[in-house]
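Given next, in structure tokens, is a single chain: the form predicted alone.
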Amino acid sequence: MSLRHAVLGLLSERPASGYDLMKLFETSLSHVWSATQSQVYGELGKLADAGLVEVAAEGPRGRKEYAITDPGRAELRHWLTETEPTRTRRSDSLLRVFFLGLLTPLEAQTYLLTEAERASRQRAGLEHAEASIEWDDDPLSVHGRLALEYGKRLSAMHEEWARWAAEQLKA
């Protein structure tokens, strides 16, 4: 996923200013794709230059509200339907598992249990986010809940696996 497509996707719901987009990132996409304020504003400029978004309204203090254009919707649709997703194949934490034999059994178990606790905290953070978000029936809320559920299940699986692996090293 690229920042370009994240911004286009958010703007496909409704026009928004850069500030509004940052708030949407914080409440919806931050667990799957983070962005800084300077990245979002920079991307808005690039999207406008490419004709994928346009300034729909200007407010006080130079506030600009952006809207997706028809070519922007076409680009978003192309990305969703015709572009293969990038799947991360590297995992620093799993690479370390391959070399846990270089540690004492206690150090290896400690590493795995630390990973389990990290996954548990991540899941708790997602559950907190789920409880604090005002969900709606709009597409962003519906699909945001699907992505959030994926994160909760993935972190639960990671925690379960790490605890299991630590037990395997006891034997």
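Note that the coordinates shown come from a computational prediction; the quantities given were computed from them, not determined experimentally. Whichever C-alpha set is largest while still superposing within 1.5 Å between the two forms counts as the rigid core. Residue numbers count along the first chain shown, from 1. Compared with the form predicted together with the DNA:
Two rigid parts of the chain turn against one another between these two forms, and the hinge residue out of T104, L146, G59, E54 is L146. Superposition of the larger rigid part on its C-alpha atoms leaves the smaller part rotated by 11 degrees between these two forms.
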Second form
There are 2 protein chains.
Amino acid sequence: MSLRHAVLGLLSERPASGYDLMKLFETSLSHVWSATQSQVYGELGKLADAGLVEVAAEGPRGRKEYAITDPGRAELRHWLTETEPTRTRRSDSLLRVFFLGLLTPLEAQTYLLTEAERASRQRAGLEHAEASIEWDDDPLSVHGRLALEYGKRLSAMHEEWARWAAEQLKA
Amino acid sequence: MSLRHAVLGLLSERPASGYDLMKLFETSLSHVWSATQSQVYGELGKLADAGLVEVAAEGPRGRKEYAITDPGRAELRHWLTETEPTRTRRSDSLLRVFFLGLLTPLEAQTYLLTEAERASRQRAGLEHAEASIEWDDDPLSVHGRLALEYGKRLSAMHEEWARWAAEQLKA
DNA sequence: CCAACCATGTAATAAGTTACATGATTCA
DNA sequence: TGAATCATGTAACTTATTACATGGTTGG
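In place of the form predicted alone, output the structure of the form predicted together with the DNA.
After this comes the whole thing, all chains and molecules, with the earlier chain placed first.
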């Protein structure tokens, strides 16, 4: 249940409202952990009930600013140091590769080359983001940059692989 | 809802029981799409109700062998050619990277180097699998090999990245 | 004043996980 | 005959998605 830890992690940097968190999920975390608005507000409620976060301030328009508590920080640290990352492998695009035999060779190659294009566009998007973000040296920026580099390498790898795979199907 | 398509795809190659499918999910598809036993039996029931698969034979121990139907093949083809792969990005291990600032630099580097080790072991596992599988030239073998190559490239990339990232944190 | 944005929530549904429960067949 | 394997299913719970519903505040 890493949504919980994503929320705690973001709040560990600075207090934020549900709305603020959503923006972070849509930007910084968009390639790493996705969440819907329903989920975020729901999780904040549960975290508050559990005492891992608290409402630190209320603002205009019913805004509630949440802050992480000490038990929340402890839970976050415990997750980081004592638990193994769960790797639930589920890749729709790779699943399709398994069943490309149902298509004509030409259709299959088209699928792979379209994948290559998608990966290429993604890479361009990440490079654009990298250039346009004003990086500072708070922990989230430092480590966010590492994650972004991962994304760049992943999309580059994906593109190369897809072109290679399309080539394989020709032969 | 790609579990449905994973099941249809496997059945498109040859008829199988729920038990057979589980073995395939645990072996061939393990790095691509995971499913629990509950899910598989549940989905087979739903697919049969929808007429996308049918019970083709019954065997000992209550075994029910399912076969894909024409509407099932049509649905599979539709999924492959007319729908976009959904990319729900959720990576627990990458999420952790964002919050490494909560640890000491040494702990953070240890996390990354452990990731590198995990990736390296995974790569070795895939290479071992590749060598021990008797590949033939049915469509699932041909395309399974492409997916396996993806896995090898991914784990290699992951390992290199993790070592690079650990190095970054030193500086 | 009105559009854009800020802000929070609920309800219904779908998908996924874990645990439980049962029993037949094969083979050494 | 007993262990391993084959084989199917249900129940309870958690997690995630989609759609709906509401209203306040700011700035041009």
